[in-house]
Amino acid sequence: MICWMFIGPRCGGVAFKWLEQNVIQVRMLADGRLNAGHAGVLLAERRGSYPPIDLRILKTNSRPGEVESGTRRKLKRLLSFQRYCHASRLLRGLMPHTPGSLHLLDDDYLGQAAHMLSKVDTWNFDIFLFDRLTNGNSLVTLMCHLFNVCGLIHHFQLDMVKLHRFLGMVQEDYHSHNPYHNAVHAADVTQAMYCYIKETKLAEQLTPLDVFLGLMAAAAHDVDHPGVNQPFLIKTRHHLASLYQNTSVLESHHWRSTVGMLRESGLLSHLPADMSQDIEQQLGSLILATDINRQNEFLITLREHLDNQDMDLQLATHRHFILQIALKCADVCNPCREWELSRQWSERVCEEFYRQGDMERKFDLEISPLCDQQTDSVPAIQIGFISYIVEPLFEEWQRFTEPSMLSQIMMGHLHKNKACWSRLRYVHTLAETKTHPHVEEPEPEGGQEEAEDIP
């Protein structure tokens, strides 16, 4: 069904009067293609805010720590050109052909997609299926729905055109060729974040601004991720590493990219300047909290609050800290999903690691930890990740949310998945033992009886 509505004096002042307003997708009249007069070649290029990593600079004859001056100048010109062409969304056909109207389609929400959205607060939500049902638009579709059901559009008087334009920018600037750090991961983290902010202890205390920040940070927390980690950017002397002085390089870039898109879309332009600036800063604080290098910092602080029983969610600072913890949990919650979903995410993230390792091997760089496909198996990587990162964090999250049925479900999945990976590592090592008889045959973690029940 196609509905037409005309905008009043303020662009985006649309009032949805029918009952199914939570299943309406707002789209611009344009179909997203470039006008015929623009260079079509831009469509084939990545639309991120910086050029692809050019590893040719590693093969120069310059002394260690230097980059050939000609290559440096060429890279700078490439950066400037791509930023000029790709940062301007006017070249992407996002402006409506008829300025005074909106094209509202609800087709994508019909059938199975609509049914899934009605259960978006359940932990068994299959984001892979949802992404297929929405034709690869899971992030935009999910965020439009959540902003509506949470009342954020009305509360902040958001312009629907600008909101959809902003979300389109965010989704577009995730790299679909990344096995893991892509828009589907962002949608998955956003859905998890929504589940967390609905926890009883949080739902009763969070303000509309808190919910707005939590969902926005989740959706944009990895935007424009290059598919390699911070050490890789540092040792290849990427310009982002220099720009952010080798500290929270990727997280800083995700935040700054988000701020740029917020300003370009004008989503917050109707708010007082001090309020929009505060939103930008708080988004930065949330996104920067996802830096895995700051894990112990946040974990220690959370434990102290829980041990001292001094967490007061009536204080804005304490609510913000819990939002940081919630986002960190959502970002690494894959091992807490049911096995089939968890396994897919584990294989994807390891594939991304292995791709980095292959690049490092190709250019005679030291292969980063967890990135060597020849020595780092998926089960071994996942067991380490669960043991040192996920378990400690979610044990404290369970303490905070207690009594929480969701936390019990997540911890149950976590323990079962760890046992599954333990069994798979045992099988993998057993196969290695047959190939190399001198290797001692291992015993599966958790005991043989437990392992036998694991697929």
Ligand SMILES: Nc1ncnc2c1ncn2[C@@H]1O[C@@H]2COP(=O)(O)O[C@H]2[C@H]1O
Given for the second form:
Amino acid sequence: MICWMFIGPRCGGVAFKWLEQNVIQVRMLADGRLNAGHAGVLLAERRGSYPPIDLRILKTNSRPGEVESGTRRKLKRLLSFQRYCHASRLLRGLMPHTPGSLHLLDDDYLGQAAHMLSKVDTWNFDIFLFDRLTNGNSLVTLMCHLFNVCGLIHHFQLDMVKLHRFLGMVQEDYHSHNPYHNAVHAADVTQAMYCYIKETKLAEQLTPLDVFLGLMAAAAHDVDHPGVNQPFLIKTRHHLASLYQNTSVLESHHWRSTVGMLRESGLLSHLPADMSQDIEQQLGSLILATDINRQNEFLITLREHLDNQDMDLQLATHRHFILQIALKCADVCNPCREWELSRQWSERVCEEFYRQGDMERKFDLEISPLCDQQTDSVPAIQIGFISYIVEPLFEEWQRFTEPSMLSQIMMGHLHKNKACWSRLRYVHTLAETKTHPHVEEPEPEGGQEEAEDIP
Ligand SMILES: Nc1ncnc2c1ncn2[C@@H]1O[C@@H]2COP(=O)(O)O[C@H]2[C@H]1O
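Now that you have shown the form predicted alone, what about the form predicted in complex with the ligand?
Entire complex below, previous chain first.
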């Protein structure tokens, strides 16, 4: 059955609504235009960040065919115009976030944000605070600053209006209602990427193009993330899953969306065609490397290079590989942040998992691993994630940096945080035992003593 529905203003995330007996509407981001699937689950196709425009256009078209054919050009024009307004508001320092109530940023806030930027290369950079100080514009503000301090604007002769327009689009295309996969995560990964790029081992070898690619890929690597994972998209037969043949579905979408925004903004239009094509391809290869399913492939290659001591950063291919690794590290570095920051990311990512699990439960789909709030506790998820993903990767990264001061700081946080989660898991299991006395009382865990002083 084909069904078109017009729904309220954007609220992000994914929501279900029963339409008919056995047809469910799944709303992603509350974009107005929905795709229909006769298998029972309907998923929304995301077409940009400005649903009020979508809705206005779509409401004037009651039949799906008409919407598709008659307004495509108009829609595109309006989206661009809307984005243009957004970018120019950003340029004037106005807040783009609450439509109809634009305020000037308080000078004190800007002063504090500027002060934070002077320490943007420190590992304890508090991205949550920075996001509040910039009124939700952490990604745009951070990227503009980094492009400036890295000399990229000058080197690539970038047009500032186009740059703002592009970054505004990227930031807006992150779903602000995702607890984890939102623009603050992108800003966090970008800040981490900057720290890695500045590692002596890399800084000496990277070209301006490498730095440009590393920062751009970090900023855009999760753009338009729907807040659910690939298995969810596959089992609900989302059109992106079939478009990308069930392989690196989200990452492919992040990349292609980025390319679309690059072209729409015209940011690279002054560069020779072969150069902008190369940039698009390299961005793809970097963003696709963040597919967590490819973790082992990258880890094995990195280990081989380190064992054989054959990494030659004068070679473009080797620099590209190490940029992929750096981006992968940045993407999963939250357990290496200091406890207060790390804990927030852990809770956010688990909240996103649980929301997915709740939807799966509600609609009788199999609950995905780690997504069952009733059985998968935050501490248990964290210990698993640290043990199987983060530790193995960062151990090799530490070897690569020989080891740098930053690597040692990150490993220090990682071990402390893991011990802390162990302690919390123990407390959690103990509480479960008290509630369900038939469950055997847990033994104190290895990390417990180490974690005594951690809240
Ligand atoms: N603190 C964390 N705990 C558990 N999983 C995490 C954590 N941080 C990141 N991840 C996972 O790591 C994945 C990296 O790729 P994704 O962004 O697709 O999705 C991310 C999450 O599924």
